[in-house]
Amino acid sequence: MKPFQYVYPKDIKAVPKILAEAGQTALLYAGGTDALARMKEGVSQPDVVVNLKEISGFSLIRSDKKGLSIGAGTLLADVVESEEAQDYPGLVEAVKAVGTIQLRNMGTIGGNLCQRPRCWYYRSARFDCLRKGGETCFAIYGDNKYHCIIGGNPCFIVHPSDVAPMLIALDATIEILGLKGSRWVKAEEFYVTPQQDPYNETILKSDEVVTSVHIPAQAKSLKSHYVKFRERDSFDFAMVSVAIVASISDNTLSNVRIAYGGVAPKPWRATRAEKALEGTNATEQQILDAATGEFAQAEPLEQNEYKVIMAKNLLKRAIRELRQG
């Protein structure tokens, strides 16, 4: 780990200027569960580390008639324990699915949304992969059991966040602060594919930082649920996950929003499946047809075709449990 300057801004408005002056050599540090790992692995070698923990008001949870607002510096564990967040059960389930209790006591919601890929080729200093400025995605012909089945090329990462798919399903917005001031974007529009940007996962510019998340109040009147399949009950990132939000009346689904995790380089909004299930009773065959249509363009790699089957079965489970909840 090379020497670096450690900066403790007290006001979030000071951060964009610090980032702009440091350029690509700056690293934001909040919970540190991802940032420190990247520094130790040699993936990130910053000249400036910007510690966000001392910033006043960066950690908050507030509910009002407009919905739920969560500061980007809010600990994941605090979201789980928040009385205000219980009105959005899918959000609480997604946050609970993040790592272990110890990691949730350190990690922040902003950090979870902005964490970098967990691909072992990206994380290893031995591989100069495409995402780090190289010419090759080693996953194409390498160990690709956990990589994407849709939306890849030229890079086949999957986005590791559990929270992001649920926020997309809840139609949340994300506040971003830069030198030009604040802007709000839909959570769905916050992420990009490798075709759009082979080096970054989000639309964040070099002078920008996520400051808060907002979930609209109308989501309180809808059912929400998050399911995740992982190899172990603790720590592991999703092999496939499903976030679903819908209204259910007389066994009929409406206002359906679905987002997948673990299948694409960004949280995957399943618009085809949503349209196929809207206004239906969501029978097992209808769910299977909807998921089949969603992944008709999937191009699994040699070792991860199982994800196509898992994505279909997990959607059936998510809808069944949504009805029971």
Second form
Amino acid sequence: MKPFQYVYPKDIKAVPKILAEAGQTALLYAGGTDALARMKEGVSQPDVVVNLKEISGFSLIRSDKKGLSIGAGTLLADVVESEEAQDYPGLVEAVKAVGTIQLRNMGTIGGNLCQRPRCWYYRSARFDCLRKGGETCFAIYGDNKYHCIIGGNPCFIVHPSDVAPMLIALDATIEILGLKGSRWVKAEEFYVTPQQDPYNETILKSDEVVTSVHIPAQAKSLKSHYVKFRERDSFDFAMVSVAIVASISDNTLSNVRIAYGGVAPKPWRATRAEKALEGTNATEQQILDAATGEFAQAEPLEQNEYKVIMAKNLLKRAIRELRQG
Amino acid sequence: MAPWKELKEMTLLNKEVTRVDGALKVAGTAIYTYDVQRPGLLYGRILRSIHPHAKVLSVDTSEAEALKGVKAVLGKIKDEVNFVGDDVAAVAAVSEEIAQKALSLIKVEYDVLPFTVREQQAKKEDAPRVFSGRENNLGRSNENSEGDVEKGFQEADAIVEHMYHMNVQVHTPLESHGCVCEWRGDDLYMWDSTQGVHGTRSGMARALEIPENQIHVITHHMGGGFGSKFGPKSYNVVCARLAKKAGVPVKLMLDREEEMLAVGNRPSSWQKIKIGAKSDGTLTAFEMESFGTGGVGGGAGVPQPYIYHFPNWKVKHQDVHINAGAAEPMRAPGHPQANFAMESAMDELAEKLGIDPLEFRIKNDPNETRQQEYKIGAKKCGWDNRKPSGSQTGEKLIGMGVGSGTWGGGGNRRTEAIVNIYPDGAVDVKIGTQDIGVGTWTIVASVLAEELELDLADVKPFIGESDYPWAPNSGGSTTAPSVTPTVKLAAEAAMAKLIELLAEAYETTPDKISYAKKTFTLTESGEKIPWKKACAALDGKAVSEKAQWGEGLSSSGTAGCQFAEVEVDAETGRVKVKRLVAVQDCGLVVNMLTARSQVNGAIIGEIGYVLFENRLLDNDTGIMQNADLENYKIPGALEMPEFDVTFYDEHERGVIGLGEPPAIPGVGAIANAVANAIGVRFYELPITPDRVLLAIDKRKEGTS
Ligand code: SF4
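The form predicted in complex with the partner chain is what I need now, so please give it after the form predicted on its own.
Everything in the complex follows now, all chains and molecules, and the chain you saw is the first one.
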């Protein structure tokens, strides 16, 4: 590991300045479950490591009429346990789906949203791939079973977060602090495709840090649910996951919001599927048609055609369970 | 020599005795190699090749040597590297971080050469050479046959013919390879994570060209090996050299990536199989042409036609080298590979003939023990409820499958042990075996206490050091059948000696002294002498009796079968093994708890092999892209089935090894259960959700 300068500000307001001064060579460090592994592998070689653990008020969960606010430094395990979060069952499910209990005891909400991709070429210091500033994407002709089926090119990662798809489905917003002050963005707009920016997964600028997320209060009729399929239950990132929010009355779906994990370089808002299902009874055939429409543009790589089928099936499962739940 | 006691007389053997080292392990005070601390200890690291094949032209270590904290450097270890992860140079420094930094300062000039990491390509004449200057990439080959195969296939009413393929699996012990080396004068003390303290000592003596008795190998506790840790390996020699150079002890532990690249794996297997039977279910012929790779090593052969009786058969095998780390034996070398192909083919043939797969096996399996085991297993798993293959629809599909296996597992006659009885009544045994995690500490102590009719706490086992009497490597399922008879015989000898000395002290003859449960009785006077008093009477003459292994207390040859019940999630392709019924013989079960634990562990390995594990080598770079525990998937707690283990009682055969036998039958059983559930058969492992889902989808398309 390369030697680095270690700073641990107490006030969040100090962070943008530290980041701006360090330029691209700073690394934000919260739970460390992702960052430390990258540093050890040499994939990230920061000159400055900014530890966020001592920032006061960074870990907090608050609920009021307007909704639920979660500080970026809140432990995932604390979200699962918190009373306030239980009004958002889909959120609790998604957070609980992250890693293992050990990882949730270390990892934070902000870290989960900003974690870097799991692509094995990206994670290995031996492959100087496009996302790391190299020339080629090794996934195109290499082993690409876990890569994306839609929205890829020139890089074919999937975004690994479980929390992000659910935040998008819940229409959450993310608070960002930079040199110029705070700004709020929709969770959906927080993420970018490789076409927009092949080196970063989010819109965060080099002086910016995520400070909190806000989930608007949900109408009583709205239900939320998260379904994650992992190859190995004990510990795995999603092969495909689905976050869904909708109200169901007389078997009819309305206010449908759907976001996928594991299929695209960013958490994938499935607007076509949403539209197709809005106001319908969501029969098995209708769901299948909706998902087929959503993934009509999918361009699976050599080894991941199965994800198209899985994405359709999981939407079926998500709606079936949403009804039951 | 007395036989083993009757089962009903045993108080420790054949019982559920908890591990004597269990408390140490739970408390974290058991010292593993990684935990060894020595004064002035340095940390060693090996610089490994980033190229799958290259000539090492020069290695410049000057900058690394100049780095503060670096105490010893080894330049160019070899002239040619043949896989990514091969040894290039090494350093020892005051911290692991400095050692790592020093590696990055070593300048290596390579002449990069063409390579191949695909055995299908490597076996061709025009393939790049794995080793420069060799004529081809072919390793060992063999051919064998019996009867007339052509005639056999002519007699067949049904024939199944397929290529079966298993990729490379990696041993993945939770404790990686590694050692600590300390020179004391001309003597080398080496704490090593090894499956054989004596084997490692002999090998180190050869490698360092010093006498065996100057080397002392110590392995008190280790975190698994599964066949990968028959030392010494190059890291041992490198570490010893670094320690010599530095003049202080050096610890060199491999990290997970090194573990996966450089110290062993289970070879791949490609078996083109043809198998035929008559309509009444009689097998007529078997033919196989196979190849496989153990990387720069060998050992990809498979023992076909495995356990079934074929009047006519013919097999042909070819080992192929690729630019990848050398294979090492892995839990029943060749058998799981043979089992998957054979059991898959048997099932498919049974289906073709319209015969129940279990009946088909019973008809063609000549082994008497397994004939009984099939019945027990079938009942336990509810075989009668097995549905016709592919007959189910819906979200969850249930399947059942069966598979069988065989293994040797006899004792090694060179094994020796010393039992000491001290004047204060203390008792111990010294034997240079090792506990690779399976409970050897416990069975050594149990045999001694059982034989001397003492409590377990009254005896002390000493194992895991090469300065103790010789015992074999823990491999081939030989440890229990080697160690238990030897300890018993040494205990018998010690008791005889004790009685002899006691007779002298009490001025009588040994035949007039009886012994039971810590008490000697002078049969003429009826006087009772408790254990401690008897030992005190020895007048300072300690009993120290050595014995060598003897016949009659152990056997070789096992038979086992396993039944798997799986649930396939038709929406995701996930296969969950719900229940695994194992029926296994291993002669006299020495310890019911550790024996069951052996079978459970073997089943976990089978689940990994069939459903998860898959070493991936990048074709363009030769790099293993899943050399970590995130992407190289071994089963975890949630992948565990319900284990249902039955030992088929053949205690009269004596002790037989159990490490390998149960690691075989479940491979075919699980694969067959999947085929039964979804009606599609896989000819390749592992059976992962992506492939299952595509298969189910294709089947649906086919039927709609
Ligand atoms: S998918 Fe992206 S991260 Fe992975 S190799 Fe290609 S460019 Fe790199």
